[in-house]
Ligand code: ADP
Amino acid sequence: MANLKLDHLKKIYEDDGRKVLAVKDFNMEIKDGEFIVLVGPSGCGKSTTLRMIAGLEDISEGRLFIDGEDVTTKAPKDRNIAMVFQNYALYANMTIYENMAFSLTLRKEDPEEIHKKVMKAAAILGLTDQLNKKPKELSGGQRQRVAMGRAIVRDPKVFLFDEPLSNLDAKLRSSMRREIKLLHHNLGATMIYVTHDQTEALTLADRIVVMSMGKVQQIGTPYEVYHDPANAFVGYFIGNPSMNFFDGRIENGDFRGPKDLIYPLEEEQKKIVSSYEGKPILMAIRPENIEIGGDLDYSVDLVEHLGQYSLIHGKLGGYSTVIKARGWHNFKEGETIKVALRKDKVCFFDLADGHRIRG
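For the sequence just given: structure alone, the form predicted in complex with ligand ADP:
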């Protein structure tokens, strides 16, 4: 168990003489026992950050502390960190037992101790009956569990996961998600988990780090990043379906789109955007915060039924929009319905750099 301090971490790769700035100024303190998820699109620097923590990549600038100790230049084996990868990286010719015992055997630990640790990890992961099998006899989910078992037996200070569920199908992914959450609960260990999947981030994390283009966009609880996005990127990336965005300008205190959307603002909202009079702005709202019934015209394109909810795709003042409404709605293509935006849920962002406008 451990706390970490990532003190202005930066990574520059040298690629054929070309410099690639993969991670810019990653700055964060992680508490003992926290479950941190780094989330963002492919190429945003998640794996690089994780590999710097593991010691698999040099840190170009900044310092890394584990339990107060500066480990910036320490070798991976001296950091007491275990990493679980997407592709499991199991040894095909070894049994499950041998796979799980391998790192301890290498360390020449006492065989009796090794046996105890492997059996304990196997019990935690429900692998006790699989120990004599070879990896190819196991399902994808079981193999991923073996990969986790190999990490658990080492009793590391920190667990790192790099997209561990990406190779699994959707149903298995959601059940493995619960297992990882339970594992975290049972071990109480510090875990840092990388994914491009915002659902995994929301469901697993104590705190989420949203990244884009090598830069941390927001650090917060799942509630905070979902309900209070720091910028348009976070609003767009977190949540499925994504937030609806309307670009326009503030005119006489009201929002006006370049299309035919005119949205009168309330006093509270006018205050927030008061310095944007005549300037370009992004207005945004989550699909579940548009209500059916109201005084805005909404022209329906298509309805998708999700069971408890319907996704109503259409146009609001000419903008492609999606509404997530409770219940089973059977609106027809081309039908015009009335909707309203929940005033307290409307967000405003600067159109130029995407930052949240809070007034």
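Moving on from the form predicted in complex with ligand ADP, please list the structure of the form predicted alone.
This part shows the chain on its own.
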């Protein structure tokens, strides 16, 4: 497999004589065998970055290295990269066997070697009994496995996935996530995966790259980006439901909202926000870190029961707030309950630019 170095990559498009910066200074090293997920909203630059790695988009500035070799200007066919697309891109008139063997046939490889590679990939993906069928005879999940098999037989240095599960229903997406994770485990391959679905990012990745507006917001393990967001965007985008945010000020060692919320800070928290006395600030906490029982008043609007936990929607000090509580709770609309924020899980962000305040 391979390691990659994305050395300050930049992508600039021309639009009616105007330059549009689509990817800004993407800088990262990817280890051999890592599973990297690029995640972010539509238009954030994640697919453009993937296409630059594949050679399908020119790199405007910066350099791309694969195993130490500069491939910035190399054609896609010379990079030894395989890409799995969202729409499968299978040939309808060919059998599954022919689809999987197609790239090897084009390279005029030995037919016996082609057969061995196709059968091995089919066995890995559970497609052995489907090889004589046409794509239209398969389910969406099976077609996606064929697309992955076509990539596997090439024995590439790097696998690229461009939102491969977005055409599948929720149940099939879940099973395909497991299959892709197992595929990575079995192959030990370097994989780069693009998605807008943060559940896919959290469940698949060794490291996640969170992007917004063409810029990398944070690179870290799933645990790091979830529990230690670098800025308010990451806190909002990663997690479902997202973080609860409260805008207010630090006054005499307390966080005070513009409505009814007064939250006394502990000494360690006071040190973190000491330079923000009298200034606007964002306080945030994840829904599962608000506990039932405490000294803060919470007005219930709605309860959603989701099996092992309940999502409680309501107001905390006038702010719309979601609580994710274990168990089945039957609070009534308009009921006031007491809650507490877990002190060690409260985060603070600069209200102006959203960066994390760490003291």
